[in-house]
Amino acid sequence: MSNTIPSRSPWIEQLRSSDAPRPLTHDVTTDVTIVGAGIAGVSTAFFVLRDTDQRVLLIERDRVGHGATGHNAGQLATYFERPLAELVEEYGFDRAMAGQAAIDNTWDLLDIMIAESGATARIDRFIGHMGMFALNHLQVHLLHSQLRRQGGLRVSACVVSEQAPFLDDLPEEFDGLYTVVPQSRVRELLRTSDDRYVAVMSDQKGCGNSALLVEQVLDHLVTTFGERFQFVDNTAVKHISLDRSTATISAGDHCVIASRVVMCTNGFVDHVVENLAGDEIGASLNHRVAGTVGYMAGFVQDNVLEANAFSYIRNAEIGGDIPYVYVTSRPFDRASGRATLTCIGGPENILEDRADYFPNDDFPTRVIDEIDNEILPIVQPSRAAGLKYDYAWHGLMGYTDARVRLIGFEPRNPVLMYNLGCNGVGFMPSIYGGRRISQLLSGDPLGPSIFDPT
């Protein structure tokens, strides 16, 4: 018996596959040059076109949607995969809840980019719920409230069954941030039979499938910024010189000069940066990310459900080793009408520094035998084990060393910009991303922000 099986991505089984590679075929001269038409890169170019009157250039290595955007969970959500305290002792309060409140507040730029882009992506909301077990998850997540609390923030709701054995250890402080209700509340509220489960924080969550998003959105940008944009495929960028005031760019067999060249991968790259006003960044930008891959699979049903998220702490203490596990369903589109996708998630696998990975390698069956017996008892007791998935596919997520994202000037030269940076929940710090650079283009006075690149 084979140890894989296909990768098969539904948010790419959804995209276009009749149109024709348009690689890049002449020397450009631009302002702005963007590199990855991800979620990242197409919201890059949507605000930048938007707010500035600069001309852009957005190159794709692949094809737009196919790399990390068409190969994730389909999860949005605002939150850091890195406790909030962490962030406020190393950054500062202040720093730390303006960094959070610009995430939380991105739910409104991407009802920007649907509504001016006119784009049909189903993007669902709803409440999701998290599962914890232990007093650490506790503590962690309710200093986590209280925080956002004092910075005037939304506070996620929280409650914590009468039958958690350390009910009586939470401190004092934490009064008014949960509540106390029966054990059969949270199981109602997880969906599972796991009474290892004894507390449950909801929060705004979402779904949908970015890499249509990204497809449409841009569908847009060339129809709107037609006179001032372009977009090329399958044409790698292969170095990047930096001057004081420009960067030459090759690409593909083709040679672009831009005034501003942004990062927009999730920074797990193979170029060349050379800079030649000053202190070497090749380095650093190859290698200031660490790779994981996440594995996911999916089944369909008939019937059509509405949008949930529910994921599930396994760590006894937060911060530990072993990934948490998650499972989405929403409404899915296919030929023959629409059903319900859901989607469950949680092994990884952390690449070396540099190591290949191809997004459309196959699926090893090792981890459906872990879905299945590890996760599914979990996340959905109500499905047997060993039967098919519709799905299986997997994705690279570029962990920056902060866990934050880079957004902004490279210091060493600020020709050179950056949106990138996964960090495990990608989709809506790539959009703040995307605005934020337009405003530094702007000129916008800033001040100084968790996202800045150091």
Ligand SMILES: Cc1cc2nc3c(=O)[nH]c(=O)nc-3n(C[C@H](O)[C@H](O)[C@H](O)COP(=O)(O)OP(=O)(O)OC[C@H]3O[C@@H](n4cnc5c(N)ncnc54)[C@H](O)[C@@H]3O)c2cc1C
The other form holds:
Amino acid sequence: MSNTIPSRSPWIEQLRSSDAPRPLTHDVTTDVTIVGAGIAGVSTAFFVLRDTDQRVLLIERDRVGHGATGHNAGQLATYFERPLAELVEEYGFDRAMAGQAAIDNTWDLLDIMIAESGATARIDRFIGHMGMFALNHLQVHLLHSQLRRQGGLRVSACVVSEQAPFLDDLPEEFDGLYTVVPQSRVRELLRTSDDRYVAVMSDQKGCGNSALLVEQVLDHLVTTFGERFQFVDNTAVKHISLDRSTATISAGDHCVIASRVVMCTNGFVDHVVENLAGDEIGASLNHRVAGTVGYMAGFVQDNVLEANAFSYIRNAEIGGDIPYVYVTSRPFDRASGRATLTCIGGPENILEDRADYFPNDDFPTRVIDEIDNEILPIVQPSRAAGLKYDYAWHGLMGYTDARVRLIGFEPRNPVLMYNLGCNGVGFMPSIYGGRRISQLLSGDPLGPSIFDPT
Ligand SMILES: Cc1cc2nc3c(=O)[nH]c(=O)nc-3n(C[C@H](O)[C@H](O)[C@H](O)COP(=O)(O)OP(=O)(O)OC[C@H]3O[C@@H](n4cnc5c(N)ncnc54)[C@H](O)[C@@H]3O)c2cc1C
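Alt. form predicted in complex with the named molecule, vs. the form predicted alone above:
After this comes the whole thing, all chains and molecules, with the earlier chain placed first.
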């Protein structure tokens, strides 16, 4: 029997397949060149076109939305994959809180993008739940709530089971940040029968097909800003040469001259950057983004259920190496009508060398076995192992050193800018990054932030 099955993403399947490729056919001079047409590149184009009068060229190596944007779990979440207390320690309270507030407020930016583009891609919003079983996890998340409260930010609801073995060990300083409930409430919130889980944090979440959203926003940009916007695909950026005021970009077989170039490549660059106006930049960014392959499997049921999202911590200690698992169920439109798609993610593979990742590789059946045997009993106890999945797909995640998205000017030459670094939760931060890039290009006095490339 084969050890792999074809990789198939439900998000890509909802995109138009009929569009002919539109590669770059001539040399171009423009104001802003954006490299990469995923959620980061398209959001950046949206806000730059909307909020400035600059001309924009968006260049994609493959097709729109076919990178991580078409291979994710599609959850809308606004947390960092790093405890907020660590960000406070590294950047100071005010700067960490300002960063968190900016990502929280991205719900409004998403609303603007949907309303003004007329995008019809389904976005569901709801309260999602995260399950924990260890005291150290709960304490980290309660500290998170405490910091958020001090910073005037929304605080997640938290319940702890009256059966939690550590109930009496919870420090008094967290009083008022959680309520004690019967274990049956924990089971109900997490939809699990696994009674190891004894605490739940609940917060604003959502889900959507980011690839379809990006395809529709791009259509709007082409229609609305036709005179100062051009999109090309099937065109790889190979070389970027920077002087004091311009970038000379080799893209496909042509040359692009731009005043700024914004990298929205998810961090995985196979182009060369040459800085003629300062210290070498070269491939340094390349080496600062570590790669992980994330695996997802999904199944479709005919009955239509309300959208929801759950995650379940699996490490006994914070920072351990068992990835948490995440599940969404959501209404899903297919040719034969509306159904429910349930997606399960969590298994990961750390890439030693990013050149080892091939987006079109098949999906390993050992990951299906891992999902069936180790994850299903927690997240879908009523589903039997061994049933066929309708979809199984993988995508590339880029982690920056600080696990915070890089948004802004390259310090060694501000002609080059970044909006990249998925860091596990990249959907909302990519949109915020697009807005921040447009503000920086407008000269808004934003001040230092946790997102500044260093
Ligand atoms: C399995 C998985 C699950 C995830 N789940 C979630 C989730 O639930 N919630 C969440 O918020 N985030 C999630 N993420 C992360 C999220 O999907 C990403 O952060 C986000 O989609 C990244 O968008 P992007 O535009 O930065 O990158 P991409 O979508 O990867 O786009 C980058 C684009 O740049 C193009 N490109 C690269 N180099 C060049 C070049 N030299 N020339 C031209 N074009 C180039 C690529 O072809 C690509 O299309 C997940 C990711 C994965 C892989």
